[in-house]
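In the block that follows, a single chain appears as structure tokens, in the form predicted alone.
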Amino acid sequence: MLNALLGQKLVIATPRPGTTRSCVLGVYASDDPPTQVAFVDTPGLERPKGALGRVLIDSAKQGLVDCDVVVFVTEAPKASAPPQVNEKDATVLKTLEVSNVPVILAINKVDRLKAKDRLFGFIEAYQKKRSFDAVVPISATRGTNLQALLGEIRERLPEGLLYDSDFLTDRPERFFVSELVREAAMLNTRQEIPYGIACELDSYREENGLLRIEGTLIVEKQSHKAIVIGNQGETIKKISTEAREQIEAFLQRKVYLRLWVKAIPGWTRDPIKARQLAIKEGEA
């Protein structure tokens, strides 16, 4: 949704849980009407899974500090699903009980609902959990109702501009490069492996007009390392190719990317390693 609002890819997205690990600032700006919205994309506020899960929850809660509006994003139910609040969303809504700012419910992927009347029962179920200041059904991929969502946010924001007109994010370039490598790795692995993948950039230098990047994918088991590398290196080669293409599109320049894989047993269960590898990755 944030990528669609900003008109460019800023944050990674996969079908895997735990994809977002760090709070990412993205600033939307428009001249007609004059608008500036500083979005902070946070990790999911769901029940923590081990040390890494607790680190992500802490990061998400930090993202709620000093915000003026909360946009609570959920997904429209699948055709066979009952119109009810799922367990993960119920956990998040409970966390938001301590927030005194307006909360907008954004229901994404409404384009997959053929019977639109099913949406009313779904909205009713969520409104029984708490009172929302606005409810906006959207489709991020199709751009449906994104302007309506912006309008609801704009009405509840204080006046004034916080950033220069061309400001987009406060994260360094290396952070996003690291995230794009992790996204490619998550999309090309399976089962429990994606949750336990982190990325560290070892080298990042300009050489003869080419940006040369070397990095390490970190997994938490030796058996996972073999899977990420793949038969005769096929999987890591595919990850490298897809990541390089995404990085070149993001940076608008030619890139050389080389990746290694290293196992750090149980890093997701170690609070110190989890914070070092998950929250700080790509910032150096």
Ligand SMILES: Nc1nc2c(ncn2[C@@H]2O[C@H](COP(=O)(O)OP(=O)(O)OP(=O)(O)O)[C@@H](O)[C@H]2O)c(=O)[nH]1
Contents of the next structure:
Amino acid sequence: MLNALLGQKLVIATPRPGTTRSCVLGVYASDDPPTQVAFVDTPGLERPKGALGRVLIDSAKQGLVDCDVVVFVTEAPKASAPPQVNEKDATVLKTLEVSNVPVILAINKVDRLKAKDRLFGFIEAYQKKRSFDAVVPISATRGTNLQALLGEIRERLPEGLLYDSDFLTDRPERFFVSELVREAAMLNTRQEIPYGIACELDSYREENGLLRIEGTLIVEKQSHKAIVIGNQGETIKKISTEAREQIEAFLQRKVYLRLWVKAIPGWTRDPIKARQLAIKEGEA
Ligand SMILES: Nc1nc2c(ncn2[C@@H]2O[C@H](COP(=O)(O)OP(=O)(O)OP(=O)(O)O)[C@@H](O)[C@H]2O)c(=O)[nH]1
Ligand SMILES: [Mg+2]
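Would you mind generating the form predicted together with the ligand now that we have the form predicted alone?
Next comes the full complex, this chain leading.
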């Protein structure tokens, strides 16, 4: 959704839960009317248990500090589902009870819902849980209603432009590069492996006009290492190629990328390691 709002790919997205780990700032800007919206993408507030899960919840809560508006993103119900608030959303809405900023409900993925009238019962069920300041059905992939969502957000922001007109994010280039590597690794692995993947960049330097990047994919079990490498290295090769293409598109230049795979057994269950490996603070 953030990428669609910004009109460019800034943050990573995969079908796997737990994709976003560190909060990421992305500034939307428009001249007509003059608008800046500083979006902070956060991890989901309801996550699998374990040390990494707790780290992600802390990270998400950090993203809620000092914001003027919360956009609570849920997804349109499946055709067969009864119109009710799902359990995970109910838990997250409890967390938001302490916040006294406006909360906008964005119902994403309406492109998947053929019978749009099913939304009415769904919205009613959410409004019963708490009174949202606005409700906007959207589709991030199709771009449906994004302007309406921006309008609802804008109306609730304080006046004034805080950033230079071309300012996009406060994270360094390297952060997004390591995220794109992690995204490619998550997209090419299955079951519990993606959740236990972290990425660290070991070197990032110019050499003869080429950007040379070396990085390590960290997995949480020895057995996962062999799977990420794949038969005759085919999986890691695919991950490297996809990551390199994404990095080249992001940086608009040619890069050389080399990846290693390392197991740090149980890192997602160790509170200190989970924090160190999953959350990038300031510099990546
Ligand atoms: N059909 C459809 N799929 C979408 C839409 N928006 C996002 N998705 C897909 O939904 C999946 C999850 O997207 P993410 O952006 O990773 O979701 P998230 O809520 O940020 O999840 P975490 O970062 O894991 O907490 C991805 O596969 C997206 O491509 C949409 O409007 N329609
Ligand atoms: Mg995310």
